[in-house]
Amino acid sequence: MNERVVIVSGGSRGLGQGIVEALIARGDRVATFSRTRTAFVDGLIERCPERFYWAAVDASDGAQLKAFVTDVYRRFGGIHGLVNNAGVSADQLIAMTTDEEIDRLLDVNLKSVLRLTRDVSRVMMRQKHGSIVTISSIIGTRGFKGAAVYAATKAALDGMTRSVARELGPKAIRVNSIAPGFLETDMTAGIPEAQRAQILRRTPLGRFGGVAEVAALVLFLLGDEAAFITGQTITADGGLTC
């Protein structure tokens, strides 16, 4: 398929704008959701008017997901790929953190991303063609002091991604998740300078990843040079976890 139709949660800024960015430069029509506008969503709308759309959706919103997937099935005629990129973190010690805030991390790392999959998925299986990319993180894996709600939504996307993969693989639909390491986000812009050098040295790579980067990977998993893997989580973090 030479122009696919891909919905990427929480595109307006970092990780989800570079993977954006990525999708459009191949010629894709994208589709992304976020709270706010940007100037890169913008900047967009203006360029590629027929290649690309976003909507203000609160991704915590059951019933806002299920109108956009239906908006960009009507607006494209299709949907070919999921990317679900949209997350909240959190720097709290587990005994020091509120119901609000881990309700609010699982409401949008966790229960939004089950959502959009399960209504992204009804589409893909009229289909029968598909992929589905999920970032969740080498904190689901490895752990992280102040992160254990984090860690927990991530780890459970590790764990959908190989029972939703078993569900759709016999309708030739793909699912993959990508773990990435620390990235030169905004996620990332305040960690105290004595803790990001002590990150460093355990990486072997020596440097924090770059946007592009884990955007690359997730067009390879979108494509069909990727046809034969599904129920992959895929880490991209220098060698921290090696």
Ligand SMILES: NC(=O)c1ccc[n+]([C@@H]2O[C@H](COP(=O)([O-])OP(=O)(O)OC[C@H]3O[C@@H](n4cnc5c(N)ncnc54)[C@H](OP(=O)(O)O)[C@@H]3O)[C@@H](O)[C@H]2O)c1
Second form
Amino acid sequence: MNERVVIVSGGSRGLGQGIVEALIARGDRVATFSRTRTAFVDGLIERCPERFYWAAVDASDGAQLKAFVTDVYRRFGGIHGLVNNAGVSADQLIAMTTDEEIDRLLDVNLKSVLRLTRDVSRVMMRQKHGSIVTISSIIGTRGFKGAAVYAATKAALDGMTRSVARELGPKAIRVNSIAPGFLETDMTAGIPEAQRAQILRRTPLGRFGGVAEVAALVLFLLGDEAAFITGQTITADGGLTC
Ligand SMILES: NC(=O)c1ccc[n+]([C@@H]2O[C@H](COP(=O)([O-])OP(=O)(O)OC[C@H]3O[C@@H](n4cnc5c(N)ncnc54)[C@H](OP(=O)(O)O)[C@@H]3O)[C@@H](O)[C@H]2O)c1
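Okay, that one was the form predicted on its own. Can I see the form predicted together with the ligand too?
Entire complex below, previous chain first.
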């Protein structure tokens, strides 16, 4: 497992960037995708062309996802880890939510994860080895005003995790999810000041999380240190839900 190949969805910025950075620092080979190429992606392509691969993929397009997995397998000769990280949020009361918005969140946050997990699991089943980590959210279990569709997708990911863990355990493939609380990324940048202050008051550690803190948990779950852990959702939220 020293020369692992890990796919990370949405590794161009935010939490995905933190996960890619941590994996590259560990010595892994990392393949990631997003719709937009960022300065972070440009820098890694230049610095580590043999160990880093990025492609423009829209996660809501199943054919693009499948082609990406095939491409990564051909390029690196195996896939040991999958981190389902890409996701989008929306701030909209349920009564105001359009069909288009429901479809957009289900496509990116849920259907793409099911498809990517299916496509990668076929490779891992042949290898009889692998670890899958999916980023859900505490909002999936605790709810948040204005996040009904987002919460529905994240709760579904935890359900998927438990079912797939049962299916793939006999093939030595572990499947877990991480439910972060509020992190300092683009996704939370628009939270109004009053709401941010309320979240901080309710968080025992009194701050939002850093992406490196969740990335460290991802690396733990991917690795052999977590060899007996599967089907679990681990919360990292500064104590907000305790
Ligand atoms: N930030 C938080 O407080 C928090 C808390 C709990 C859980 N999470 C979860 O953590 C994950 C990462 O969140 P984040 O805060 O890092 O978000 P972010 O800063 O908005 O980054 C999202 C990443 O996903 C990619 N992405 C979004 N839609 C995509 C699509 N259709 N196709 C391909 N890539 C797509 C983005 O790239 P492009 O836009 O260029 O495609 C970007 O790389 C998400 O699943 C989120 O739900 C975040």
